[in-house]
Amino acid sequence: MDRIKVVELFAGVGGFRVGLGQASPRYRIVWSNQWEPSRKKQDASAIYVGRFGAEGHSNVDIATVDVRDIPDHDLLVGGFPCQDYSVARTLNQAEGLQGKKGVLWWEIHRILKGKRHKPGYILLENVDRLLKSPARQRGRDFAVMLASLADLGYVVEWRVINAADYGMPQRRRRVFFMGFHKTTPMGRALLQDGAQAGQWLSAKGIFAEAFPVRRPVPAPSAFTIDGDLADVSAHFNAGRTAAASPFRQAGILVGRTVRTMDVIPDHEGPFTVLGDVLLPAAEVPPEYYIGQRHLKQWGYLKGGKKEVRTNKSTGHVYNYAEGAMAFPDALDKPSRTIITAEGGPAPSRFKHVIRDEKGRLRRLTPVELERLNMFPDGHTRGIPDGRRAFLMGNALVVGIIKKAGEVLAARIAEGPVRGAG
């Protein structure tokens, strides 16, 4: 059988390693990395090694990792943090552009670049807000993602996707985008028939089959984005402040050229929710049930508001007010996303809280959120409950990896794993 091998980065608690091993027995994970800066203690990291073994994982800033010291692989993948992408020209022109330092998708874009024979795919994922990035140039963020890929040699496809559309039990809205380089079956036939490019958003593209649409969809808007990275970056959408962002929910680029439209999800499937992942009553640590002294608050947090407040730091007074949250949660229903301050007892207004079959209110706990995300029951055991919680705020949704990862496997089967690269 031949192996897909997989360099997973910012690894987190191995979110992509569990889908992908969920997907295929052909993934194989060469080389992983995982680190929390400006924390002593690295959480993640230990669950990582703890779960699957210390052979190929890394626990350093990704930053001062040799390119050469990362194997060769077939497969990129990681969720890496929504920031500003900008670039800009250095000052010297020695190497041409220069990503703003500390930013993650440059050390991406850092091991794409430098590996002599790249992988032929990349499967990402980060916050749909990437997609019309920063407010006041919307797009620009993305844009300069693409056009960075696609000077690599790559074809970009990428969809948002709602977990709980798809029957998981989370919702969770995040965009997923894949690359296929020039040199795989896939790329290649992307390049070649350009025509292929809005079938491939409605039925052809991995997405597409993994995550199926309502049909018939509307015709991809197309444009180009043009420029070397630094005019794409200073002019991108630029001088139109209230301008929605041109990228929609699933698009494709090929070569510059993207071509984009909005989808309606189309899931025939079961459905799983709230209730479905909960613990029996007898199961659940007592510190997780609300006391009756702390009702008060947890209701005031959860429910609407229209109050003057007034700044501690200015002086300020100003109206405040928000709508009321369902309070409890509703076990019919896909949970509300997870956050990572979902841990502790302390009252908030964006903590889950449940009532049990004896009537008494309660947070989750950690099985139960990774059950959320589809992880296998005690998956962050041996650390606090609270960084459990916090990492299942960080993570995704596995589900959603498993079934694109099936698809992937499925066509790499057609064909070579590895174009020429």
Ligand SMILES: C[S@@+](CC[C@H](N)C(=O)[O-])C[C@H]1O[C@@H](n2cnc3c(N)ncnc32)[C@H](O)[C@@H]1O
Contents of the next structure:
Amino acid sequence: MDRIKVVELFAGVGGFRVGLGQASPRYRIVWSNQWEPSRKKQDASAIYVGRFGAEGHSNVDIATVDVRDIPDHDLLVGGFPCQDYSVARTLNQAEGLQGKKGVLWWEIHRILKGKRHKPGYILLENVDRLLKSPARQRGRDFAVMLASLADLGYVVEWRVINAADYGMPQRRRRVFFMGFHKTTPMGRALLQDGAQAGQWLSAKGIFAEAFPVRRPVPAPSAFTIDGDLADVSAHFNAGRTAAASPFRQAGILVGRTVRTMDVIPDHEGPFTVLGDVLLPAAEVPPEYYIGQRHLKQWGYLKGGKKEVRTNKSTGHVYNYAEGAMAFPDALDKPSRTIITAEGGPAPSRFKHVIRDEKGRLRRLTPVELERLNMFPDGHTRGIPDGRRAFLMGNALVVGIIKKAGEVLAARIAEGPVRGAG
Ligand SMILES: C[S@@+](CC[C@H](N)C(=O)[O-])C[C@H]1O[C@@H](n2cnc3c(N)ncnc32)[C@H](O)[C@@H]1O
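Could you please show the structure of the form predicted together with this ligand, as a counterpart to the form predicted alone just displayed?
And the full complex, kicking off with our chain again.
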């Protein structure tokens, strides 16, 4: 059986590895890298090594890794850090590619560029806001990434996927993009079919097969990304304040031509919901229950409000309004997105709170958070609960990688799968 050699960047606790492992025994992780900036305790890396062993694992800043130390591989995967674009911040604060963390795109780029034998396939994940950022030049960051992949010889397909639309227990919308080197069978097929974006994005593509969409799909819009990377960065969608991003939920890039459209998920079931992942009350430690003393604060934070607030540092007075959150969270629906601040007892608007079978309110335990991301129970055990929640807020829904990985493995013909240098 032919192995598909994989490198996992920004590995976290190994969401890609778990998903690919479930998809096919052909996937073999040959090298992985995970490093948490400015933290002495490297929890994610420790969990990774604890689950998968230390062989081929690197726990240093990716920026310090020599490309020659990364083994040749067929598939490069990674959910690169999303803090600059994440939903926890507003678009205006996001720094995008110019941001401190956003620069890590250039580490992926450096590795792809530096490899004489480039991986034939790339699978990357990010928050869907990537397609729209930054606020003053919508879509620029994604345009720069696509242009740089095209220049390295890749054709690309992308899709915004909400895990819950395909029966998974969490509403988590992320953009997934898959690059095929133009020398691979998939790359050649997409090059040939480039003008038939509708066909590719509704039937022939990896994502269309793994995550079906309603057909027929709308006609795509088409445009080219012109200029070198600095031009793209300076001029893409510039000078048109409030112009929308041209990148829709599904798209392909062939050469420098983009074809893109919105699509509607088509999944008949089964569906899983928050109630399906809950532990019986007897297995939940007492500290997860919300005491009478804190109930009012939880209620206030979760509630809708319209109030006058004063900015503490500038003294600026402004009107503040936000709608109510479901409190407690509905058990008969998929959960809201887990964010990194999910852990710890302090009341919060965004942490999940459920009413258990005895009518008591409580937060979610680490195992329940793992289940919402479809990790095996106890995957992150061995570190404090708050850190386990943090790592789940950073991770992905493993079921997405499993489905995409199954289709990809079936498409990668037996035999050498590597792209050209
Ligand atoms: C969005 S998370 C990816 C999580 C992963 N997909 C998982 O399943 O757990 C990004 C990861 O990149 C790591 N990271 C951030 N900066 C890094 C750097 N300079 N070098 C290596 N890893 C880094 C973060 O610690 C974080 O674990």
